[in-house]
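Only one chain is included here, represented as structure tokens and corresponding to the form predicted on its own.
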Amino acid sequence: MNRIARITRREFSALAAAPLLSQVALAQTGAAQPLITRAIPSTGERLPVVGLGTASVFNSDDEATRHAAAQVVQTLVDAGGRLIDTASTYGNAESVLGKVIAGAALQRKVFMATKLEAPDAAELQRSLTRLKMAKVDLLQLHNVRDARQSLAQFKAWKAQGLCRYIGITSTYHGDFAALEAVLAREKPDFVQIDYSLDGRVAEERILPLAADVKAGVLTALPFGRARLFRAVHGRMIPDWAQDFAGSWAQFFLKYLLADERVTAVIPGTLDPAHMMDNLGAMHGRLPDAAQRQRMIAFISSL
């Protein structure tokens, strides 16, 4: 039996704190197996399927946050990850990331995504300055609410080389109709939505449309704002899931990644041990369709 399946998220953090045990923890999550990547539909460029979200965790530009952020980002990169997602409105997250990435000379090793609240040149320049970058990989219009929203300016910035891809986002289900309209009309490279094992609205509404327009999908809030961890507190991973999930985090993330329409998951964390745990989901096999249904039934029964 996989030993890691018997420990909690907190116990995983304690295990991974020691350098030697960090290697053991990575091995037990399946990190010795090939890295799972997905193609960005509009170009075919491949991305590792587990990234890093920064909402609510990188807000403060202080020494403690920068130190933790440096460890988390280095853990991501060392394990073969690339994608980091932030936004102009995530407190000081862009500034923290800019200092950490430039300080470690990681600009060429990360796939940087950020978000703007509007197609505003001043807001874009502020983001680039804070990130210490001349361009970003993915520039997203944040929290789409208007079905008539145009991405013309974002497309112009892409043509100018200020970003390589453009996207749209929403984690508000009441705005999904507007998101769908913009997605269908503007056909961006990416769409970012909330999607979790206990929050599956996107499966029926957004994922099919994204596939139709060849948009990559990034999934925010993959742990359901920590609801899923609370639901399984004190429980062991079921026997039938232990050959594909070495921890609860991997159980939850692999449910999402088993849908090939999902390009990458972007759980947020400021804990390098949690980052390591999450990264285990980009190794090993993914659950099949029957197992995904069993995962839904298991969580629904709690």
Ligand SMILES: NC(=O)c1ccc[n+]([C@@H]2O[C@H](COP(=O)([O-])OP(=O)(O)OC[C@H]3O[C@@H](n4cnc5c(N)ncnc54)[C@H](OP(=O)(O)O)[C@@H]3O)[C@@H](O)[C@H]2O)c1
Given for the second form:
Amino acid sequence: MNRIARITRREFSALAAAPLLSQVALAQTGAAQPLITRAIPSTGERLPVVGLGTASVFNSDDEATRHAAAQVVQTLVDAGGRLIDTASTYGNAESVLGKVIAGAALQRKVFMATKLEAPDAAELQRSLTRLKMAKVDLLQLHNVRDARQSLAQFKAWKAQGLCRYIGITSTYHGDFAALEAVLAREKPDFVQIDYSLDGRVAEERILPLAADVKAGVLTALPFGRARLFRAVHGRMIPDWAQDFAGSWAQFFLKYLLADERVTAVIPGTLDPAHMMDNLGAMHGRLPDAAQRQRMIAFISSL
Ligand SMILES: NC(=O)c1ccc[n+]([C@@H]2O[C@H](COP(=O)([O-])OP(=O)(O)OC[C@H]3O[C@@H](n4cnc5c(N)ncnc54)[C@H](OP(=O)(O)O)[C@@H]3O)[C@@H](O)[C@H]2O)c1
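Next up, can you give the form predicted in complex with the named molecule of this protein, since the form predicted on its own came first?
The complete assembly is shown below, putting the previous chain first.
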């Protein structure tokens, strides 16, 4: 049977909104196949593996940004995605998300993750107000830099129902020792670190410990802030990757998702066509171990 004929109504409406290139990319990777989800280790709740990052791109609370953000968030939700990652320090991203999500009544459809700089009640209240939410799904301590940082207040907020999960983040490798110490001692539900095909420090430093303490892993900077797209500019996806990747974005995201310890990737975009393209990584086959090695060799050779 034709693949397109087997997609769900939700997937069809998202496809209809996407430009032709993205439709082709999605169809090539098997949108007809079931959505890939991963269990959050602490509860077993399943999350669709492709989410949305909002650093830099959602910064400005202006009409053009809100319009594009609304399309990106609707594309995510229509295709079955849920996870949106933001932070109190991403300019006006929380305010933009609050307006877009409340405006489309999507509060119950998204899994909202935000970050605070400190366990500060005023900062949490500001985030909830801006997001127009009484609670968030995931509350993360942003950029952990000291091994002594405590999650006691975050755990108290979780017990009070202000968040469902707690987490910690860092993309500064100089702070990874502190991140590891807090991860081992506090055992949060999630850890978020930078991880990309050409930036694989997390494989040695964080992923093994996250598995030990049963923390879910969110991967920030999955494209190295678009560095990977620049590296392959003008090149075709290799033949041996075409049965699992319909685009470069899917090639890069599926490398990460092939590691079972990764709960979800959170590529940043303000472009609905790019969102659709990225969501294609939730479908079809993931590369096997040999293909992952080949992907590393390929990117290293550029
Ligand atoms: N310490 C922390 O906790 C921390 C630190 C950094 C980042 N983060 C999180 O990680 C998220 C991701 O990081 P990031 O957004 O900085 O970098 P990224 O996801 O690695 O790359 C984003 C860039 O890729 C482009 N892009 C996205 N999808 C594309 C596609 N399908 N085709 C071509 N280009 C595409 C985007 O441009 P377009 O807008 O044109 O699509 C943007 O320039 C952040 O948004 C944030 O939520 C967390």
